[in-house]
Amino acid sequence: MHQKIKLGIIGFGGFGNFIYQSLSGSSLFEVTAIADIYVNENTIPGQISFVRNWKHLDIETELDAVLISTPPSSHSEIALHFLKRGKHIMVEKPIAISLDEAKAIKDAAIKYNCVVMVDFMQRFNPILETLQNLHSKNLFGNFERYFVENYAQDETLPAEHWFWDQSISGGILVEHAVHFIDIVHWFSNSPKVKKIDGYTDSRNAFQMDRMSLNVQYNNGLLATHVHSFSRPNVFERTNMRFVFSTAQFDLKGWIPEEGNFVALSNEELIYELSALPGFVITKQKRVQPKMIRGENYNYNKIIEGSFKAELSKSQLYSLALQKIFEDFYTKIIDRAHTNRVTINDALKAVEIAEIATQTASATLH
């Protein structure tokens, strides 16, 4: 029987607590210690060691790994502290608020032979997993266009919240958009970047609440990210569009729960598409195959339809977290394992977000 990894959680707010709940009953990890400055000590489960100062965490209890779930500007200091002590690291995105800090974490992970993973849990969403797998079989031709519109709530983000302080959060693109930047790299195998442009709008001098970026890649892919934190909670909406040579997929939810598609197809492709959760064809029409950009595609119909996960948003989130921690565990016990999210993935996402933020800021004057 394998031995459980002893995990400490640094930052027991909403996400840290959700991780704890998602790992309850895990056969791979045991949460043995928690560090948090603000949390009510009475809410900490009795069997778990608790400290206010995260620097005392590894003094109070023996740990194998730590989860860093604190404001982004602290990620680098905490990660370096524990890497020097031989602890493996799972860090909530972003890995750091700058590429230089991210590189320092990578260098320390190599020096001290530790595993570092970033919570890019979107790679473990069942709808995105299936779609990426289908694309990897080259069923839709080239990945040409990605578009995300993320209209998030700010009801829980008062003006004094650290989220609005770019020196702490890194700004919307670094703190939040890295999730979606990474999705593009996952689907496209991290192509080289040709051009990055960032744009921004602020409601006042302290709250930069709308940002966007365009990324042009050398392989012809164009990705557009629009992120706004200015809506009531009940009016949150996120849509993602994946455009391929012979198919288009529109996903709903920042944790995708459902979506629609249109695709040039045949019976073999329909069989492959049926792997999508809740796959339904709502419309189809026979067509004659034609050459597209000099390539022949073996299709004989165009189909439209939908798909939908059976699980709720919170269940999908919890499932993705469990899967990423399983991947984290496998990498710890088997260094030959190639984990789905690498530290280089984390660095690339931060690099693009940082450049776009700098470009956007330059346009303010």
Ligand SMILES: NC(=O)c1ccc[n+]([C@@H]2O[C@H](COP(=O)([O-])OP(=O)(O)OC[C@H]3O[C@@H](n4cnc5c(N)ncnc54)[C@H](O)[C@@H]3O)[C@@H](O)[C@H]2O)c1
Contents of the next structure:
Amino acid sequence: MHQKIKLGIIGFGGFGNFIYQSLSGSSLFEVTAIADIYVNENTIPGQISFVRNWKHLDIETELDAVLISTPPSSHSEIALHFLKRGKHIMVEKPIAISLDEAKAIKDAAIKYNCVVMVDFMQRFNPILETLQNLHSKNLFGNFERYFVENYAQDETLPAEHWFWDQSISGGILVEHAVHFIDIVHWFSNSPKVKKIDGYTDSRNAFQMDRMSLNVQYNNGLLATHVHSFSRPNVFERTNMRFVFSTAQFDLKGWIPEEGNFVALSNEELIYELSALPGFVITKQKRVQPKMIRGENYNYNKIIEGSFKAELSKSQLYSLALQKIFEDFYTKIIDRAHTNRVTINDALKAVEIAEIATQTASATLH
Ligand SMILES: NC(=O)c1ccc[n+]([C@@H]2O[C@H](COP(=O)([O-])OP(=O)(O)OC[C@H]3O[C@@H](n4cnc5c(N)ncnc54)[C@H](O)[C@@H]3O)[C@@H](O)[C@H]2O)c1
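And the form predicted in complex with the named molecule, for comparison with the form predicted alone?
In what comes next, the whole complex appears, and the chain from above leads the way.
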């Protein structure tokens, strides 16, 4: 029986607090200390040591690992400080606001032999997990096209929020789109990039509130990411589409909760698809197989249907966080373990987002 990992949280705002709640009752982690420069001290749970300056965090208490959940521009300085002191790190996305800073974290993780994971918790969403697993068994042919259209609310993002300051957040693509860029890389095994193009629209001189990017990969996959933080909560919607040679999946929710599909299928594939939560076939028809883009596939019917997770959005979110922390824990106690999210995944996502942001900004008047 291993001892619990003693975890310090740096940045106890909206998300640091949510992770703390998600880890409450964990048999793997014990939060022993929190550092936050501005937070109202009344929100800090009583039994936990609290400091304002994160440089004092592990002087106050013994720590094995830290979670960095401060705004993005501070991630690299904090990460380097704690890596030098031999602490393992879970860092909120983005790992840093530039590829150079991210590389410095990677180098320090190697030098000081510490585990670093970035919180790409989408890789632990049960719908995405199942789809990725089915695709990795090569059940749908090639992954040809991905798009995400993500309308997020701006009601909790007043003009003075750090989110709008590109020198702090890195901009929407670096701060937010990295989650979705990483989903594509996870599904497609990080293919080589052929071309990246970014676009932006600003509501005023300092709020770049709509951004998009296209990424074309060498294996033929074309990904389009559209992110908009520009309207009230009532309009919040996210749709993702995964197009494979023989199947298409449309997912709803930025934390995917449900969706529908159409697939060229056979009994074996139907059995595999039934691993999707709440899987239901609503239509099916026998068909003669035809070649698709010059390839033969083994199918005899076309099916349509839907799937839906049993859990609510916040339960799915918490569960994904618990699972990514479990993966982090496993690597800390067993260095032979391969994490589902590696530091190279974190670097790759930032690299694409950073390039796209530069090309987007280049088109600004
Ligand atoms: N993985 C996800 O799904 C997800 C979701 C939301 C936010 N995030 C990420 O989490 C991080 C924090 O976001 P948030 O929404 O919680 O922001 P927030 O503004 O609510 O919280 C940030 C906290 O950090 C504190 N802080 C700022 N600078 C600090 C410093 N130098 N030292 C100590 N404390 C400092 C602030 O006082 C604040 O309490 C960001 O990187 C964000 O991208 C990730």
